[in-house]
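What follows is one chain in structure tokens, specifically the form predicted on its own.
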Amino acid sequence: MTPVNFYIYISLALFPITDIFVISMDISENHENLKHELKEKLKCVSSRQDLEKIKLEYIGKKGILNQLFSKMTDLAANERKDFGARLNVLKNEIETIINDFSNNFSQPNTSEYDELYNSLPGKKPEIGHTHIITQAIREIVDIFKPLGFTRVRYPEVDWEYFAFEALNMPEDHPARDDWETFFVDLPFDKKMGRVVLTPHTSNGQVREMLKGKLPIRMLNISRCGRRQIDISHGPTFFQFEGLVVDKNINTTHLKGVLNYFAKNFFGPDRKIRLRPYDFRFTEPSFEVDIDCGMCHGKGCKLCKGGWHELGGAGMVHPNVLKAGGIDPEKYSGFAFGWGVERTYMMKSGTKIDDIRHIFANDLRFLEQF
């Protein structure tokens, strides 16, 4: 077939090397020149933006190749097939050159750059950490472990019997009121009563005793629920329950364990005190206070008296021992139960003024710990 004597004139904007570049419609005469000029332009590319401009120049909607394809309508019907086949070959070669350059564009091409590139520190991925509550639980477990305490787990949703009845709390006790405890809408059992969200981890006391393995050094940590909320209380919270049952256990053992924990958890300069109180499942019973981490018992705006209430403790009531199948004439014990979040608020250096921050899932707060 005779060469087609048809030319396209491309302006200086596309080819700055020459004033006017003429592409013959006989593709075989000019496609090598077109590829050569493309390669020369790619040598000057210094950014992805430059590379995108060249792509548009050659294979974009208004690029050189599409302009050539658009001129096929000006050819005779018997000339279009041969012209289109040659133009497709050129298009594939142009796209291959650009794609190969694009794939290797980010690779260093000099030994000096290679040394610099490999020596640059990488961007470290963001790594999270355990929640403040998990941190506190792990620290509490580690402190009690040397004393022989073993962590156990008991139901967070339990029968009313284990949460109240077995703990010497009669049916008319205020804690068993609907306004104090979360009751689950499940069938009532004549022996076990209703189902509740455990208001304390003390539901594990009798369950542990019923195992029949003495002596007992139990540490039960679990989620609890109570119908109350303010800056120092939440409707859901974690509590750790300590229980010791053995022969000849008395209040000096209780105070010794609490002092040991306070020194190791809150700080060596912190002190606790025991105040007489009334709990149905312990006798005698105590409220446990820790001195303020700011004023150390002198009194300030944060504590209003120098002390913070931690939780309850006392000697296990004989009726609770009996419910657990233990003879109170031979064995005695003590128990204590404190909120994990409340305890952590009293820790030196934390300065948490509202317990609700701990459950807010605000990264600005949680990342501080």
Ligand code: DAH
Contents of the next structure:
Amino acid sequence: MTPVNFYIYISLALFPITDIFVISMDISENHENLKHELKEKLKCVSSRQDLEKIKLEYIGKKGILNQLFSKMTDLAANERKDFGARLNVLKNEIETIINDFSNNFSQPNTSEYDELYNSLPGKKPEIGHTHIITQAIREIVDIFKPLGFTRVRYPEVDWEYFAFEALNMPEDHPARDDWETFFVDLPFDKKMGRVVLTPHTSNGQVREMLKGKLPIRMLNISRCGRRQIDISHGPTFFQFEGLVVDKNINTTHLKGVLNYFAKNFFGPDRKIRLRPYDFRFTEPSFEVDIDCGMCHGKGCKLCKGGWHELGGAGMVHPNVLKAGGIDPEKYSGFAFGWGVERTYMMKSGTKIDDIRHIFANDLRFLEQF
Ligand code: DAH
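Alternative state: the form predicted in complex with ligand DAH, after the form predicted on its own:
What follows is the entire complex, opening with the chain shown before.
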């Protein structure tokens, strides 16, 4: 490239942006013009916003200087070095002019400053909270605590023995069917049987008794698994299991504790009722119901005639006490096991009409609680 072409080249590069069109000027003069033009422009700058615009025009990503640098690749190798060096000098000079000017620039007036830096709306940091089931579990624990119950946790993947056998549930019990329980593909043990995802928290009963400490006031809260899914059942859910074993424990203690819980958890306007039922691990056994929080006893798509089954309860079967190494002649006990999600849904005002929302992880749902 001849020197003349080179000057034309620079001038053409500048032309659309700076209005400088000098063909036969030497390169230093060209640079001088560019700086002169910049200084002239700065004289008209009266706000930081104007200054930012000029900065962009000269030293911004797509500014004049970068455009000139990008043209270097078109030059022959021997011309590039000199051209680049001169451009670097020019760049430093232009930056100095702009920086000096901005230093002299009077302190930003607040409104301009705000306009420049604070005009974008701020982003509020998201603040999370505990999941509703964690909230419910904490509330349940707090209600039972003053009665002397201590929260414990037992395996959520356990032997069939603790989940069924020790609870007086024989091999042919329907709950032990493949269609009811999740069996884990692990080796079978002669005494303990297969490994299951615990279908209920009752597996903690005999485990607690085998600790050998009496009296017992246990609250076992854990995750359970069952082969079920519909509007009021999920394949995984939490249960809380109460177990009291002591001398002279009878059904009045059971009723008193459940009433106390219902009053504190659901509020004084909700009612519970006990129906005779059959569980293998309790005798007598009851199903505990609460009036529906959606329809308040009228009957709706979520309940059976205005009532919901909360879960089971009863007096601990002597065979279960024996499996736990406790003499049923000397000690007696009661137990209850309810689903945490289901219990929470019965609470006034929650209005959750499908249990599956709880674990769908949709923030639009979870943020309501
Ligand atoms: N384990 C039973 C279930 O999941 C609930 C239950 C009933 C637990 C009676 C108990 C009980 O402790 O006494 O359906």
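Residue numbers count along the first chain shown, from 1. Heads up, when I say rigid core I mean the largest set of C-alphas that superpose within 1.5 Å between the two forms. Quick caveat, the model's predicted, so the values are computed rather than measured.
Once both forms are fitted on their core, a CA shift of 2 Å or more is seen for residue 74 between these two forms.
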